[in-house]
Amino acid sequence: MSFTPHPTAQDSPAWAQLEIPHSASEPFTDYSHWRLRVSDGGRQIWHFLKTEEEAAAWPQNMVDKYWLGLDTGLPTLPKAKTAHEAARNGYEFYQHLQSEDGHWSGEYGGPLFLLGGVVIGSYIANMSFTLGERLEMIRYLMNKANEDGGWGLHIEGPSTVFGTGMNYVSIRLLGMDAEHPVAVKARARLLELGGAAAISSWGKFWLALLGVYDWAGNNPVPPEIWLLPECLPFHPHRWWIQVRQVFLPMSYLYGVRFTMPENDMVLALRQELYVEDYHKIHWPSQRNNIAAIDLYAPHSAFYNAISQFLSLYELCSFSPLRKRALDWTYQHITWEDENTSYQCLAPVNKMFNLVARFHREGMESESWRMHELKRRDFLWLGPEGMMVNGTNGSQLWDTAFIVQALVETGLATEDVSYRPSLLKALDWLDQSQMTENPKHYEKAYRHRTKGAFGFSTKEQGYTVSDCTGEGIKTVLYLQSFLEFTPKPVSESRIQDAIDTILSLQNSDGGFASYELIRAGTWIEKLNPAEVFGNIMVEYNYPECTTSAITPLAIFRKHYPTYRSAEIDRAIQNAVKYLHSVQTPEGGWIGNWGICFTYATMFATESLALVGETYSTSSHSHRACEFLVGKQRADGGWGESYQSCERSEWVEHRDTQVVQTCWAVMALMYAGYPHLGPIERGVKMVMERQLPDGSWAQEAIEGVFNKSCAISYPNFKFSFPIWMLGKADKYIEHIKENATS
């Protein structure tokens, strides 16, 4: 089933009001008719088959059934008596979730502001959704509403104006009547929080594009900042890529003050979103009106002063300069689209890019068609409805971890029936490595990509430090540690990956995410996005640092003559960085997973590379004592996402399987000699294993920018399999040493 893009006006039946049930407990569509198609190196798109004949011709597979929450029909397995048997049972289940092209598909949802951008941007640009997509997006939002009727920044967060405002607009645009009980309750909560006038800056911007918020209520985002000399320490090319690529199209759209034409829906929303009469609101006073519940990173006095100055500039901006700035920012927008085959970095900048391209080129353009085609890569259907993923997926990330787990635990070699799975994974990894630099490279301010792996797919086209590390580490595991695999990734391509990793190390030894650190942390004073912290520049991360240097250590064993001195120095400097950022309590703060258990697992793995263990290193010793001190009576660990917000340990109300696996793996990397905590953790994870070998979904696993949690549901397979398989060998080894 292919989609043929065609423009759809906002007054067409494609956006008409729908009859929505009051309860979202059951699907609004026939889930037996949904199929996930994977293609083109990992693209994953959900299709709804309209007829029984189509459904019969394209049967559902295990991947479809599992992610839809349908019965997989997989058998009950013999109950595991050992950790190794439990790991094996885990993979007996998880192997069925591997897609036909070799990667593991999965959800990457959690943030609740993403769907709003996709819906509003599509509405503005005259792009429709299928009826099934509309119904299931509405159902997802109904299921994710908090008890008070609102929505948070993410699925586990309290209701905010940003989350509630964006998602209220979404359910209305998608077809829910304003008097539907869900809409009534959400609107009441929004008004209790101060109404849309108090929404955060990204929300203000989207609502201004839609025509339900006045541009005078936005702090300036002039495109002229892109014309500043690149040598300036605050030039946008020095910002973190996720901010840079979002504010690029925002500056273009602000520069033209784009607003879609009024229609009945726009007029209705103006009446529904505000505490006071829309036409009586003093919009300039709303620029810094941000609800307290949304305010994670308040504006600095410096930012407010800059905004005041830029507001004065907007009163007398020089037209020829503005035109030149608009042309230059638009050129960068097109470069981003072309560098990523219209996937773009993430859904936020993708949808802003779409609106910018729509403004300049219209609906009959190639750019409109390509954005429509790639927009569906971000839509993911789950048991509770259709969401928007944080990127076009997490394909590389999830595939790398399970393959490494299989190799390290010995499962890769003990059963020949697993070989086809591993060979398919290697084939997919071979095709997923980037072999060239971006089409638009230095001029688009991009880091090198030759040899890199991205978080999702090759097509998306962004180097990520830890993904490059984990990707090439997985290739090395498959090609060097297993006798039955071919070697499709050549030595020169492996060296390209190593070169890229080395190019990403910062002067203090740490590794950031996408690029080198290009500016000082003082630029955080310019952070305009009140809901996120630490977003303006790149930062070093313990997790990225470990993922970058572990493949270097493996590589030098197999290729000892290639850049050996530089690799040794890189590892030594990385360990020094990790020493410097260890907390006084003994842990490391996680920035991409929750939180201390995640980062400490990575850190102790790095320390072990240079022989630092519990018995030889004070850093490793303190890390182990820190984690053991957090173990619960049931043998497990449990952290709340609030640990990331506060940079201090915050207990979750429930013990978590995934975090328990991270903690136990950290202890094993460190060579922790006391088996009690490890055996209790193993016992807890085994007790939570379901009869078919799987584990139930528990709390959200990931985070970004301090405040926003994000889902990694494949972690509940890869890390339990990994930990249990390693623990079986580790416990046996410790016991043998004790008796010898």
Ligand code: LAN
The other form holds:
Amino acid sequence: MSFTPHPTAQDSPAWAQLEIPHSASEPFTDYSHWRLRVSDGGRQIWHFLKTEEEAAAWPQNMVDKYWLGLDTGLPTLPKAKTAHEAARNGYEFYQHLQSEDGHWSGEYGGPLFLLGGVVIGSYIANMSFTLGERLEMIRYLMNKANEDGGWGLHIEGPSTVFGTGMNYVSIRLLGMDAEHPVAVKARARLLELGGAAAISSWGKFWLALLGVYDWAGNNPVPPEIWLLPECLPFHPHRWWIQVRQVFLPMSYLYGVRFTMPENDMVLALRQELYVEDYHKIHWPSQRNNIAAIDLYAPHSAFYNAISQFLSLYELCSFSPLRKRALDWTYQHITWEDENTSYQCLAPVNKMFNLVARFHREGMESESWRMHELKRRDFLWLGPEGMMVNGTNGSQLWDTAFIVQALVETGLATEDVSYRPSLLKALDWLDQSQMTENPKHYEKAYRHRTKGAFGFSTKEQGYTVSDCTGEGIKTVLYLQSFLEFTPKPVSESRIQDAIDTILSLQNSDGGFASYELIRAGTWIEKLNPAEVFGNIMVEYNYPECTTSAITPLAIFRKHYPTYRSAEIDRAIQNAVKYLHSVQTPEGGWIGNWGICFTYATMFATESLALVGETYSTSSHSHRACEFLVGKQRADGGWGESYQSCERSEWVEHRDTQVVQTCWAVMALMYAGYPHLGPIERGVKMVMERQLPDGSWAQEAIEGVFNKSCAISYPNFKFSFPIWMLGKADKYIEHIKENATS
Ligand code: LAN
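Could the form predicted in complex with the named molecule be shown next, to go alongside the form predicted on its own?
What follows is the whole complex; the chain from before opens it.
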């Protein structure tokens, strides 16, 4: 084991203090100099062009302008008189946001605990940011601070110690002076909430790496757990992959008690972050000190007992065993980096991996260079500054929805001018399907990837059940439903995708996110993260289940001989699972979108696949009654992200376009026969359309792990276009049936 001596970041001009204006309403950099460079199958990285000559040689395109919040200059369109015209106007605008390689890029911000990891990790590992990036990250945080000066878990949440602590440290490291009014106010709020001593466990961990929280204040994360026999029902390879991949580098870093060497910044932060004198804090009693406002999933007594036991173990851990455990966890860390070309599963494990690799290999290494490079895939510049995206983008997800919308609404065939855009999308999808299993496969506890699609890019390399479903469904739409397209995705590659989908069905018929469910839900009792719910194991999700089976149904029609009995069974069992999780009120609880409107749209689509509709199925009937009961006087629907926290419907203050689309889509999937609610929903969405065909950004659309909201800004295009185009045909069809 090596403990690489590292230079301290503060000595580097790259982290020197900056003059920061008091107001963040205007950009701190010249927005006309930023460009989104798209490369390598959808990597999206914002570049700042230093000179006017460079800027003139590489003009801003529509994608740059739109996402930076600059005037796109797109024309006012003739006012739509029908839903179909409105859908068309929507795409007249949205086609301009397609990147030249065929996918749709976009922001994927929202969580406010990710930027802290990227900044602290970079500081520790002596990596830098450009001046523009630093300034715009500071500006983003200034813009996203709550009235009280603090930050929440996500951009719509109340201030928490986790959000405030991580982001306070970030603005300071990025160059804001401690006496800047924004820092003063944030610090006051942090101290009011109890100071950083009461930060949640992932915050404690980041602060300990930085040397501003004592390791004795952290519950143990011993790497030896990875050496336990794999057959044990709680072995980490059975945990939800997001937690497993975060726990992995954490256990390595905990095992070596990595701590950044003291410097002036570290000493200053120790003063600033705490209510009491840093050196007088009794650290062992901070392990379970979590501010009440942060707590979503309090520790179980079982977890606390295990932590106590592990604390005793730490006092007498046996060093040869520790060394073996560290070597083994390090090996797994390198496998994860290599399997994902250093993108890693998400930015949390990426930044912990980065610090672990830095610890063992130092700065003069391939891993340092690669991690340094790939950090930028997570940085996204929006109108309010630079944020850290929840993943390296949502490329596949956004591309799949808009393409399906175009095909289902008939827009794909009605206008030849849309053809190039569909052909480019197909080309991108062709290149985004994974064709091999991971380089480090079973030994790295990975699920198969052959034939799969991920949420973002092929390079990231993780199968997601519903992304594979939506990805291959989109390929089938393009290749089998349209006459003008080539067929680059071969039959055997389509079969690989179907095989991957079938490999992901759980015994009760449902589909989880990345893998099969590998352990019992009792492991949730070991959830150490306090701020998130349902993170320890995979669960079945109504949304993932639907996205997995809809392509199976389409595939079955076009390729009736391939695994057809299994496909039939898979669909039947999936529907049984969906029946079993419908709430007594008639909806389904959403896990990745907010909330009931989202999951109910998916569930009714699945039911329709087996002929269950409003008039034939009590499940579908109840779903419609539930949704219609939630429609507002203005014709729309609106749910707060708190629906996801509480698993019960919580009205949003305002009606939401995206949720209205989901609700109307659900009614249409269910074959709801009464046109009133559908027509009123359509009217509401049409009224909100802007003169250039776009829709304005409204409340946050997505969620994960019950408590953290996340933005899907492309949804405000794909779902209105889809819903309006579909509704136009649907309304006509119902009216025709009524008169015939
Ligand atoms: C995502 C983003 C995509 C999302 C969908 C495809 C929409 C979903 O249907 C399945 C699950 C998945 C892939 C998903 C899982 C959790 C992610 C990766 C995220 C919400 C993006 C960020 C989040 C990740 C867990 C953030 C890090 C936090 C931890 C608790 C580890």
